[in-house]
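Let's start with one chain on its own, the form predicted on its own, as structure tokens.
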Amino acid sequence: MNKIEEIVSQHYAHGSLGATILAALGDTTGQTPQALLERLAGIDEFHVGGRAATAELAAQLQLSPGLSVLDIGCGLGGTARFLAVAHGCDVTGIDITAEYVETGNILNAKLGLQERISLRCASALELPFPPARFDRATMLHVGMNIPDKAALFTQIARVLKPVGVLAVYDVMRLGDGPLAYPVPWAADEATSFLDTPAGYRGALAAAGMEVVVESNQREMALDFFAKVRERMAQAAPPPLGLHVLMGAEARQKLANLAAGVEAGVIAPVRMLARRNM
């Protein structure tokens, strides 16, 4: 792990991940892997537009069971299990942060995916698999923690089948005004590496591979936040919240990812790139 990733790690580590989900869900006897998967949605999906905006890159991907699937950057696993239950892949996933990655392997054992789902630390700039191993790849809001896009790219058509699809779901930039911090994904500019939609597609096409789908967010992302900010106003934030994940600045760190996308200056994008042959 580099020293980038390491303050990355540290950014997003909380101490006590699994304990005070557990502690959440409480007694789970007799509910069915879709009744939990649902109870986890809210904190399961560290991206904006949360589970729908999982569903939505889901459906582009053209999956059916069997398939197998590596998420980048898989946090708790989230988009991991969903891919799972909703349409069952065979899933892996690597993420930096150990924390998340060992309190994602326990909610899968108690949803009964450990056979269908495998999480292990690792960088995806060092990506622990042999060539030709992936059918499909998911990346939800990591880039931006990820200065190098030619490797990270490089990397990930590497472990690709031939023509095989990469679904990128990233915070972009898009225009040239200030980005205020903390945000979700850092606590300052040191580890926040915004690109350019342009910028992604180079990256992807100088490690062949070729964007297909190119779908700019920012009006979904403009109706969750006010949708979030509404929830926020009327009700206590829920015990399996992205809050919990964020931490004491959780409303900050919201309020300035809100405010870029508002400005025009930042906006989520989603990407579907195939591995040229």
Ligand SMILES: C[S@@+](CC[C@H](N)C(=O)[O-])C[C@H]1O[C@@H](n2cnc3c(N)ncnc32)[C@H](O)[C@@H]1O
Given for the second form:
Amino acid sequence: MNKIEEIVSQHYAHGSLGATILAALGDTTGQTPQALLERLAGIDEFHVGGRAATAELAAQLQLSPGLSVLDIGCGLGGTARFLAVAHGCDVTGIDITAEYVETGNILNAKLGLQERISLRCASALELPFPPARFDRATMLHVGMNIPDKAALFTQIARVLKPVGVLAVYDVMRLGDGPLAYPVPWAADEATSFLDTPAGYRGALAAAGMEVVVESNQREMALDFFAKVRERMAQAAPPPLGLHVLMGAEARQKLANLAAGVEAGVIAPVRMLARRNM
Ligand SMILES: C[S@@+](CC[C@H](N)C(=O)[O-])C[C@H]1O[C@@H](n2cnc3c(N)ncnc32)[C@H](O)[C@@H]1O
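Please give the other form, namely the form predicted together with this ligand, since only the form predicted on its own has been shown so far.
Next comes the full complex, and the chain you just saw is listed first.
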């Protein structure tokens, strides 16, 4: 791991995540993988829009059972579990935060998905796979932690099959102006590497990938933040929510993210990129 990755993985580390989630799940005897997936949704999807955003992104990937998907920066493996359960894909996830990978693999076993999903500790900048290994790749809210986007996409293009498709869903810089920290992905500017959609397109092109669909998710994000605020005002947080991952500063991180989107400085953007032959 390089120095930035060390700081980033410390930022995300919790300390007792597995035990916390297992305690909240309680006895799961007799619960189907679908039911458990639903129960985990609040903590499993560490990005704006939650499970609905994952489902929408997956719907654009023309998935079918048995396709191999790489999820880069998989976190707890929520996207991997969704792709395996809802689409029957074989999913490999990589992440630099060991605690997420360990906890994610425990949850996969609990859902009986250990044959279909494998999560491992690795850097997105050194993907430990042979060329042309995957049919699809997904990357949700990860690029903000990685300064060298061209190196990142070169790695991803290498492990994608020639007609492979990558779905990126990152928070990107949309306008000038300051962003207050902390935000969910970084305590301060030292590990926050926001780029513009044009910057992403350029880095993808340099890696031999062409953006075929691009969608600014600002409106969805504003709606999502409004609903989160409403929930926070009405009730105590549920035992399995993103506040568990974001820790003591969860409210401030969310407020800064929402303020940045409201001010037009940042927005979550989805891109589908195809590997050129
Ligand atoms: C905001 S979380 C998103 C997790 C997951 N994709 C999701 O949407 O639920 C960002 C994740 O990216 C991972 N990450 C950041 N930099 C990385 C890198 N260079 N290589 C691999 N993973 C990285 C972090 O450890 C963290 O789990």
